[in-house]
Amino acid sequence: MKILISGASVAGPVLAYWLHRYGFEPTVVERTPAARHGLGGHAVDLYGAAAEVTRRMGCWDTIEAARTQLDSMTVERFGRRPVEVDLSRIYAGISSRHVEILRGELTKVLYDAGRGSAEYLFGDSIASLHDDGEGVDVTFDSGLRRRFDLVIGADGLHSNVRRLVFGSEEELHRPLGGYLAVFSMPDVFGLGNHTLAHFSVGKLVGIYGVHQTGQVRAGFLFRGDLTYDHRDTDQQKALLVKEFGDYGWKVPQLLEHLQPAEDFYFDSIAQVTLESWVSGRVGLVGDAGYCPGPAVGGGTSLAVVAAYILAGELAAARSDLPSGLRNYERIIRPLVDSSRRLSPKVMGTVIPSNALTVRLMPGAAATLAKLPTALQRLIWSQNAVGKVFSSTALPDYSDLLQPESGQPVP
C-alpha cells in the first residue's frame, strides 16, 4: 500500500520509517529544496517515550552524541542577583532518558535513519487531493499526479494538508498570547557550553551554547498580540527590534546580529485546536494536527510517539486503513490533551506574567535541582508535566515487522 506523507521534519521521517518497516511504501514530499541537515533551528527535547522510539529505530545514540551538552543555566534580572540553576538534573528528574538536541540536527539523524526506505521528493507540494473513499488522487506543484491509498500531513504548525482538507489556518489556530523568535551569533560571551537567561515581566531572553559551531544561539520570548506575516523574514525582524529595541541587559548586542542571520526564526506561540485530524483516508500528526505550542508543550516528543503510534496503527488494521487512522486518533487523545493543558502553565512560567513570577521562579528552579532525583520524579508524577514527558507507555507493535537484515528489531 502506498502512502504519501507531506513533511519532511520530525514526525515525517518517523513514520516513514516505521511504516516501511511493516511493508507500506512510503512517499515524503517536502517543500524544501533538500533535506534539512545542519544545525539550523532552536534546542528541541525528547523524553521518555520519545528517546523510546528512537532507540528502537537504532538512532538513539547518535541523537545522545549530538546533545547541545548545555546543562547549567545562569538567570538574571534586573536588580536581584544572578541563581545558578542545574539543569542536568531537572531533566534526569522529569525523565530517565531524555536529551536536547538542536532541531536540525535532530530532522538530519531521523531522515538518515530510513532514508532508503521511503521515496523522497524534495522542492515540491501538494496542490491539490481528491479522496474518493477508495484512495486519494493528489496534484503535486510540479504538476506530478499520482495516487494514494493514504495522504498524511506532518507539515507543522502551518500545514498545508490542514489547509486544503480540514480549513484554514485562522479557524484552527489558538494564540496562547506569545511569541518565540530564535537566531545564531557568534559567541560574542565566551559562553561555551553555558545557558545564560534574563527574565523580566512579559519577556525572556536566553543566549546558550553550540559546542559544534562555537556560535550561540539567542532566543527571544515574549508576551503580546501582533499582526505579522509568517512568511515575511523582514516584517518579523523588524517586530522584534521594536519589542526588545530598549530592553537593556545585552539585548542591544545581540540585536546588531539580528539582521545578517540566515536561521531566523519567528512565530507565534500558538495551539491547533482542531479536535479531529482524521477525515476519510487523510490524517495528521504532531503539530499540523495538535500542536501544542511552540516552547511550551513539549511538541517535538509529541510528534515522535503520536508518529510511532499511527504507523503501528495502519500496520494493525492494513485491510481497514481508515480505521487505523481513527484507532491512532483515539490512542493519542489523552497525550494530546495533556499537552495541550500543560502549554498554558509552562508559558506562565518562562515568560512570567508578573513579578512575583519573576522574583520566585528561578530559586524555585534551583532548589528543585537540588533534590534526589526519586523526589523529584515524584514530584513531577504529580503534575502535568511528568504525566506528559516520562509516563507514557508506547504500545507494541513488534508482531508486525517485516523481517529486514541489518535493521533492528526491538
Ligand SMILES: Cc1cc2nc3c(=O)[nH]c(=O)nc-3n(C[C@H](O)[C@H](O)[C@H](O)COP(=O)(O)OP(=O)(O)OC[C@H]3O[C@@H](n4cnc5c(N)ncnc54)[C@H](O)[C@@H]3O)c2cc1C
Contents of the next structure:
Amino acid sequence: MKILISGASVAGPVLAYWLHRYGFEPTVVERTPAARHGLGGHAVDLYGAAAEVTRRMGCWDTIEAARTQLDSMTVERFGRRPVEVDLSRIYAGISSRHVEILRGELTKVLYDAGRGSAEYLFGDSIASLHDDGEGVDVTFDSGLRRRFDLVIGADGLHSNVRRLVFGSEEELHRPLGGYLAVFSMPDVFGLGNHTLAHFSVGKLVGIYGVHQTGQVRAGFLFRGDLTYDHRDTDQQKALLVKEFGDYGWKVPQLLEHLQPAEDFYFDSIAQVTLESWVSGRVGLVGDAGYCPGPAVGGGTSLAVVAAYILAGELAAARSDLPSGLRNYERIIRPLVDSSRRLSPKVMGTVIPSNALTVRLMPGAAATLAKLPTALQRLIWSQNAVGKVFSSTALPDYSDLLQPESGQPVP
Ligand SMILES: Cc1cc2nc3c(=O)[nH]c(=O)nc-3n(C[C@H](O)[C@H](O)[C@H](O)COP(=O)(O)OP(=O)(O)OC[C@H]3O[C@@H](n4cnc5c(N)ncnc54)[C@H](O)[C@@H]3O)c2cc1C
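The structure above corresponds to the form predicted alone; please provide the structure of the form predicted in complex with this ligand.
And the full complex, kicking off with our chain again.
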C-alpha cells in the first residue's frame, strides 16, 4: 500500500520509517530542495516516550551524541541580581529521558535512520488532491501525477495538506498573543554552551550557543497584537526593531546582526485548533494537525510519538486504512489536549505578563532545579507538563513488524 507523506522534518521521517517497517510503501514529498543536514534550525526537545521511539528506531545514541549541551542558564532582569539555573536538573525532573538537539540535526538523524526505506521527492509540493473513497489522486507542483492509498500531512504549522483538505489558516489558527523571532549571529559574548536570558514584563530575550560553531541563536519572545505579512521578512525585521529597539541590556549588540541574518525566523505563537485531523483517506500528524504553539508546548515530542502511533495503527488496520486513521486520532487525543492546555501556561511563564512573575520565576526555577529528582518528578506529575512529557504510555506494535524490512526487531 502506498502512502504519501507531505513534509520531511520530524513527524514525516519518523512516520516513513515505521510505515516501511510494517510493510507499507511510503513516499515523502518535501518542498526544500534537499534533505536538511547539519546545525541549522532552533533547539528542540525530545522527552520520555519520544526518546523511546527513537531508541526503537536505533538512533537514540546518535541523537544523544548530537545534543546541544546547553545545560546551564543565567537569568538577568533590570535592577536585580542574576540567577543561575541548572537546566540539566530541570530536564531530569521533567522526564527520565530528555535530549535537546538542533532541529536540523534531529531531522538528519531521523532521515538517515529510514534512508533507503522510503522514496523522497525533494523540491516539490502537493498542488491538488482528490479522495474518491478508494484512493487519493495527487498532482504535484512539478506536474507529476500519482495515486496513493492514503495521504498524510506532516508539513508543519503552515501545513499545505491542511489548507487543501481541512480549511484555511485563518479559521484554524488560534494566536496565543505572543510572537517569536530567532536568528543566528557570531558568539560575540563568548557564551560557548551557555544560555543567557533576560526577562521583563511581556518580553524575553534569550541567547544560546550552538556547539562547535562559534555561533549563537538570538531569540526574542514578546506579547502583542500585530498585523504582518508572514512572507515579508523585511517587514518582520522592522517590527522586531520597533519592539526591542530601546530595550537596552545586550539587545543593541544583537540587533546589529539582524539585517544580515539569513535564517531569520518570525512567527506568531499560535495553536492549530482542528477538532479532527482525519478526513477520509487524508490525515495530519505533528504540528500540521495540532501544533500546540512553537517553542511552548513540546511540539517535537508530540510529533514523534504521534507519528509512531499513526504508523502502528495503520499497520493494525491494514485492510481498512481510514479506520486506522480514526484509531490514531482517538489514541492521541488526550495527549493533544494536554499539550494544548500546557502551552498557554508555558507561554505565561516564559513571557511574563506581570512584574510578580518577573520577580519570582527565576528564583523558583533555580530552587526547583536544586530539589531531589524524585521530588521534582512528583511536582511535575501534578500538572500538564508531567502528563505530556513523563507519563505517555507508548503502545507496542512489534508483532506487526515485517521481518523482510531487513532490520532487527527492537
Ligand atoms: C523558533 C522555534 C523554536 C522551537 N522550540 C522548540 C522547543 O524548544 N522544543 C520543542 O519541542 N519544540 C520546539 N519548537 C517546535 C518544533 O520545531 C515543532 O513542534 C516540530 O518541528 C514539529 O515537527 P513537524 O515535523 O510536525 O513539523 P515541522 O518541523 O514544521 O516540519 C514541516 C516540514 O514540512 C515541510 N513543508 C512545509 N510545507 C510543505 C509543502 N507545501 N510541501 C512539502 N513540504 C512542506 C517543511 O519544509 C518542513 O520540512 C520550536 C519551533 C520554532 C519555530
